[in-house]
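The chain below stands alone, shown as structure tokens; this is the form predicted alone.
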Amino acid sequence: MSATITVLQLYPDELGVNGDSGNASALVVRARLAGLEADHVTYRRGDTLPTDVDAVVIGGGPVSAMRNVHADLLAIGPALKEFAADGAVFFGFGSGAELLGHDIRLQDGATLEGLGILPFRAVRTGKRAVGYIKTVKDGVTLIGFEDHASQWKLDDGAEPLGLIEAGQGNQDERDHDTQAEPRKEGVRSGALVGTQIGGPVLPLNPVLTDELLGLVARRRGIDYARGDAHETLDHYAEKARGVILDNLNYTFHTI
């Protein structure tokens, strides 16, 4: 492998509408902020895929853009598997997250046979969440906002991302079974990431960000560490994080 950390995004035109690219430039801008060489590099339709990849990120879209991408998607499947079982992170928002999973059952009765790296399926439905969404897991909060209309329901024994504090996450009425079951958002299975968490929601949650980077820089065999070039950087996500707390109540009747 080489010197260079790659972080590969998928479909930035039509898997991108939430400043998804957000969450690509975290990781390569904290990356380099620790003395690391790091290169985006993007992969739209068609393109050559790149061979050596050190994390995939993938973001949100409307259904119709899961159309336009999903027979390219499946085409290059077998290559983004082989990076998944060779230990790359998989970071995947909305759409993206879905396309990874299982397959996707849209509203008019279709299913989208999706990739299987993730352990998870999704069910588009009529019951949207829309709003400021707040989760707590293993000692790490994560804030964002949620804007979605799906189920997720994740494999038995499969973990989630995080723990609802406020907000829908993952809307599966399984959680709902028993008062003393939490509900849940997102799912997470070691470098494997999938969430409904938007902002983009690396930048907003540098903890999250820099796990990522530490799974990245030990599969290379290399050290990540953050440090004072980094403090910046984490004061503004301290401040909109701190505003989204301020208004974690906040209804928000359109979006």
The other form holds:
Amino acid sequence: MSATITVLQLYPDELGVNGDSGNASALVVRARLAGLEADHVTYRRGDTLPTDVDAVVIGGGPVSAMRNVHADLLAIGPALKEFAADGAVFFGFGSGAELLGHDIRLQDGATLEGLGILPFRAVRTGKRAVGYIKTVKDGVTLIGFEDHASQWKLDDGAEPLGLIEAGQGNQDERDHDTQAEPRKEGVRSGALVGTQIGGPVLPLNPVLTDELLGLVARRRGIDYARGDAHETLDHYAEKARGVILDNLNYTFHTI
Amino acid sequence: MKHLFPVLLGKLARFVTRLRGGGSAFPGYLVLKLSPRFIQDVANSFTHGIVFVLGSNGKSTTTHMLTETLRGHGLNVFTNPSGSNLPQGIASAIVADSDLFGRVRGDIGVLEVDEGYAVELAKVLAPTTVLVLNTQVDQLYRFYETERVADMMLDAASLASQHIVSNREDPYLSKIWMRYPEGDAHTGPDITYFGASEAVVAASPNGLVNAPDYRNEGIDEPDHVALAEVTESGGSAATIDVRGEAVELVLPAKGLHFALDAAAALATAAVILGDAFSGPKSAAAFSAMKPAYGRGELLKFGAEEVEFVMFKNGASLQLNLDALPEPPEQVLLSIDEGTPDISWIYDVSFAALDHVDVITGDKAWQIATRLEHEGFRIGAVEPDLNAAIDLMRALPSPTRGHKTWIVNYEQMMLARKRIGYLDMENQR
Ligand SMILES: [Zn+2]
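Starting from the form predicted alone, produce the coordinates for the form predicted together with the partner chain.
Full assembly next; the chain just shown is listed first.
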């Protein structure tokens, strides 16, 4: 069975300043290398939302940009929730992920309502986390660059995307205090993913990209398999990961 | 008298660091520690006051352009070495130029200042004029949000005692007028704009790559008249309309962004010089400028030549790529840890290149990963710069002139040294 995989990137202008198109691109390019048809579609304020969507990608941007897309996002919220209920993949980074959560408490005390698709809430703290990051969970190692000042509080029972081996991640104070649990990064609920790992993360972590494409394919009733065509891409990504792992402790000046 | 001892020590420290090779912020650090009012006193000694040059991109180039333009009008200008834009670097520059009593001879100081320290320094140095160039998505690892950088520059601009010069084409900086709702005549410094004509901006494949201002989206921006406006731009030639007079310039490097920097310099010079401003004198000053260090410079490389294209962020990489007249025949692309987060390479359009011969630097594999997603033709990935240079050397002689090396600042410094250029970037 053949079908075109549609990767929908939301608000690429406002919420796309961290190379976020790279995350959409990784999904599309790897699908194509597996012989599947795939399209990278963008949605801007006021556009008509496509009806048949396999994956939704949303990225990072400043608070003013979040405020600007907010009304439009709430308006398309019901349609997006329907995609999520239908098993579409959601991949949110930074501010975009936070808008997919319950809400965001900003530093000026205001609260931005989110869509409640991802099971967490965000609190902007002003406490910066900058540098390389490494997480491990269920045998999957994710690496990238984090740069945020947000605390992510997961709902009771909600799973993180990874457990921190280097970096700051969700800055969850409860975990910090008790030291009992390992520190967490991001949030994961089936096909729904939120993270603060930049880089962007999907091109640098083909294992996660492939897992998400597997979910996309299964839902379509088709097969996705990594093959020889992915060789060069994966070689470059593996080498890039190696350099980042070697430089994990490189410190960055924040001012 | 009071600065004699610190300045002596600073000069001694400068002498020692020079012997060890290279410039250093250490002498400035020492003097600031021993005599914190030192730079403040020096600042007050300039008859035409001090100009701050701020911006995400083009500070060094514009500072150089403005300095040379003012010198071309007969002014004695004190300036800081390119890139020495932190407080200690500026103090070091003053130590270098001062006599033993901490006095610097000069009519005016033109200083490039790091955005992060602009307000702090403005409180100390009390600039008469502040020139704000542009706000680009830059160094997010330092500033987190671009908006914050814009505010740092707008705040510093508001501390100018006489003139603000701002970029009409920059969505954040053009809104400096909103801080003076009652008009500026009696409430603060006057505001002057520089810019580029609509046609010139429209001809640039990716525009000017300034950060969009989302917080003031509903604001009705008035039509600002630009005192200096780029009306033509191609390669290193530009025509800039200054108060109705067309000034034709040869720029020290190719590209619309350099033309805009030139407009910024001319607008500022015109504001400072008033009726004494002369188009021909300005054009003469520009034609005497050496190619900017690492920005379009042609350097000897064996029997061949290398053109250096230096960038510091995604925006400047984009603008430099867009300024290439045709896809370069032989290309080296290099980024190292001097640019920590390069997520933005996915936001840059590499359409101006048709292949890359060698990718190098700590970030080489990350760049290769990005370009491979676009199916780019990549010759070799070699993170070690020396080995990469050897690969470039081993390529056959280019048929169309020269090899092109697109590098971040740190890699440019290393690459220049490696091919035999040992001078530092502090000659003005
Ligand atoms: Zn540093």
